[in-house]
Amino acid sequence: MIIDNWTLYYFLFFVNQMKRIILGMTGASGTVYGLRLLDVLLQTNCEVHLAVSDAWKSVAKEESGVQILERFTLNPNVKLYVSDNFAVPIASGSVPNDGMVIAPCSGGTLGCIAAGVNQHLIHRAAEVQLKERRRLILLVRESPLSLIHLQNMERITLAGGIIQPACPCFYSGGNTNDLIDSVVARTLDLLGVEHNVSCRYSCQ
């Protein structure tokens, strides 16, 4: 019996209990959020379907010097896609997943998704999440926000997406890594991924 790739994908999704998360990274400042989120998702045994924009690569080189292909492609739980390839599972509504995060999400990406414009794979994957009523979280990195940004956020929210601004908490006293982890931890909570990242607020 011949099993095509799509049938195999369905089989692995329902038999394998690991969560399947789509992670998009676009060209806003704050590349560290997406990289840290990717690290934790892999630590929690998630299968990550990763797509990065060309703009992200430029920003990442300036902010962290990280070469995404060299650092993560050797991990068997990472499926890396070229941003201009639409013939992949995350571009199809017929392929299941447990949620999608765009971290960081640029203002341009926010606008494209709100308008239903697919300039690259990340936009298409986000459109699929909305039309299939699946979880979509946008970690928006833009400041200050114009009326256009706010209206686009409203459209995404009305369509079923979640806007999560990269607003860290200061419970830990302001350590940089803790500030980053507080945003990553909140994102993991929204995805429904169990984790031990960051401390939670306590009244005690």
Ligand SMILES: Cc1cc2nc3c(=O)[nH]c(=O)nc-3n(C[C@H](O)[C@H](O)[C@H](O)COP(=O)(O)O)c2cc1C
The other form holds:
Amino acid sequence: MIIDNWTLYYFLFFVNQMKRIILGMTGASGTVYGLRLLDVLLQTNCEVHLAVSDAWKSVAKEESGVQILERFTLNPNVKLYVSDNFAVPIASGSVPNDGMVIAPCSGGTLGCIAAGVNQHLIHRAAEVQLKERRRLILLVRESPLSLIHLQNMERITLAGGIIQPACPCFYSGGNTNDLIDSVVARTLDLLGVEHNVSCRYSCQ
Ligand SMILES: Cc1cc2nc3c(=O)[nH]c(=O)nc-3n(C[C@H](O)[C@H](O)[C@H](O)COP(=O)(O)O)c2cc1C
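How about the form predicted together with the named molecule, since we already have the form predicted alone?
Every chain and every other molecule in the complex is listed next, the one we just looked at coming first.
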């Protein structure tokens, strides 16, 4: 029997019981959400298929320093894709995964996914998630919201996606990292990834 590289890859993937998560990062404020999510996904032994939009690079330069991404791309569990290349596994429904999250998700990307328009790879990967009835979580960051945003959110919700607003909860603690983690932890819960990012509400 001939075993090719892909067969071997999938065999090892299933034996390892790793979760395969697609992470898209687009040009909304809140690049820290995506970067922290990536950090925790790798800590929890997930394989992350990562795509960033050109607009993300501009926003990240202002907010976090785009070189931060280089630290992750050296990790063998990160597969980084160029956003205008559609000839990659996450653009096809034939390659299974355990969920996709877009963090942060811009109003532009929200609109493209709601309209079924594929301007770049992240839109296509999200379209695939919806058509395959797989988990899709959009960490939308915009304020305030127009009727168009709200209608796009409704369309995506009706199609099976989850709108997870980038709204921290303030009972999580006082500092910025706690606030970021409160959103990241909820997102990991929605992805079904076990984690120990502290975030649970306690009555004590
Ligand atoms: C510094 C900066 C901050 C931005 N913040 C937001 C934001 O919070 N939400 C949003 O929807 N768009 C924001 N934008 C606009 C998006 O980057 C723009 O609509 C872009 O076309 C989105 O493309 P993408 O979804 O393909 O990444 C911001 C742009 C810049 C330069």
